[in-house]
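In structure tokens, the next block holds one chain alone, the form predicted on its own.
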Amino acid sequence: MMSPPSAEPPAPSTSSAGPPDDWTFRVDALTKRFATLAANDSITLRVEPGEVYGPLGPNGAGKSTLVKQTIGLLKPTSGRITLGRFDLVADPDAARQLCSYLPQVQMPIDSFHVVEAIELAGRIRGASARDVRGRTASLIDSLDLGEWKDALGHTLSGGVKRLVGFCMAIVRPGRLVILDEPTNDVDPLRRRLLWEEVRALGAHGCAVLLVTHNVLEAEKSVDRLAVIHKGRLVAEGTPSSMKAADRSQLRLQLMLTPGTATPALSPWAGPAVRVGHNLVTAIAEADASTAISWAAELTSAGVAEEYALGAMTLEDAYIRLTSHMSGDGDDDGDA
């Protein structure tokens, strides 16, 4: 797999405290009102060259608000934003040359051929046009798009055309790529393709902002985590340390027949959560054998068609920590 090039810096014209060589992305108490509604309430967060970090959050939480902050769309009522010794909020120039950026909204490439948008945009970034063809075929080859390569953009498919779009990103990166909901409309083989580029990135030292609702492919594709809810940060970790409080329980899992009402739960079963004819609830470990025979009952009763018994996912973890919080969203119409 071929290196990806990284963007060289601009000359600043507002620099901060950090040293030549910390390319650290740092937000400090970074605050963002809108009249009297706080978007971004007092966030605080960093992200080391090489990681991938996720920030995790409802419709209208203060993600996109955050991002468009990062690059220059929006102005902070207060705090800082700084990559390496770069102030992002003072200098917006150089946060444009030194991030790169997949908005969550498709590109508009359709009067181009898919290697034309992709090398149009390396070239735009500053690579020279050698590195620009070679990087753009590896991309093409790595995310099997090859029998789109010379199709123009109207003709793509949704998903192709995210792809597209997030190889436009990333054939030049910059020190922090930035990628807003890169999956969607994606097939589930190509997904992994572009999960493992993104790993890619982290490894050859770009930070990674991956801004993404899909919270189980999350777990598997970044370093850390961001619980983001109402414009303030309320966890942060790992993945693993995000389920910690969930250990010593487990999920049970029933896919109800369609038709049958929610079975009455027993007392050792937690609260239950239904959605279409799935039906999840937690359980403590020593309950598993009883919770098991439960579930074989209903489904040999036809109540349920199959049942499931694993470990807590990073997604009731994050249930867990928003559940007790309203519904309410800002307006920064983020996703």
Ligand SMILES: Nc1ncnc2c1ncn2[C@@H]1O[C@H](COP(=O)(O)OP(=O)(O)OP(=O)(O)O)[C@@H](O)[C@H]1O
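Given the form predicted on its own above, produce the structure of the same protein in the form predicted together with this ligand.
Nothing else is written out below except the one chain.
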């Protein structure tokens, strides 16, 4: 949780003047073409204040293209992007003031001290010097960055640099906070701290657009997910609703012995995906004991080194939706 001065619960999205403002983020039939490629193809979505919304999708799916149009770095070919009563496409000044943004790429902080970079980012976003000092100290503390607070940007490791960029984006968050792969290069413990800060943003009434490849971790931190594939939004819902289709299924995973061919699957198994030496398939709960003896046989025959049977994960749902495999081992968010 966050430490003072930001520990108190906020009064979200009520402004002292006039009626309570509407700060819903809406994307309507958004299309962006690069020459003939439709990087975004008629995407429609909405994110309520306080909601953490996570677009997922394979490389090149169009996630960054979506967020860049929101912040005004790219112009949509057609469609609308609004935040409350503000049209972000027609008014990029408003977009930049109302949204805070962590780009997927590097931050320009090589010559900055860590604290200085975060504080200046907050000042540029209009916060007072006093507020920004308190908030920066609390972020440094809650993300465990104290060791580096006076270091120069170009001396930082990749993960720490990423976390500093994250702090710069949320030191004074906008009504919409856009985070394009904030956990890249960040160690597992600090990733957990980062997810807590993301949750806190939601609790404080920000709408959060969180792009990530960390499917399993995202599951615990986002309210809703969207799967984007080849520029189209192919599925949307809460993490549990996304897994609903797989509910009566189990996940059977075989770690094949290097150099062996993919074994023929029995009729009770679903379609299998092989990446490297990993073979994953879905089976019905009723077939569990059959599957275990089959897998055990393969293991003792030396075809597989080991096997695992478990509940379907969000990653499986994601793979089913995008027919992609995200290379098991290198996605270190495995439960």
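What we label the rigid core is the largest C-alpha set whose atoms superpose within 1.5 Å from one form to the other. Residue numbers count along the first chain shown, from 1. In this text, all values refer to a predicted model and were calculated from it rather than measured experimentally.
Novice: Just checking, between the two forms and with the core aligned, does S157 shift 2 Å or more at the CA?
Specialist: No; that C-alpha moves by less than 2 Å between the two forms.
Novice: Taking the rigid core as the reference frame, tell me whether L216 has a CA displacement of 2 angstroms or more between the two forms.
Specialist: It does not reach a 2 Å shift.
Novice: Is E306 one of the residues whose C-alpha moves 2 Å or more between the two forms after the core fit?
Specialist: Shift at E306: 2 Å or more after core fit.
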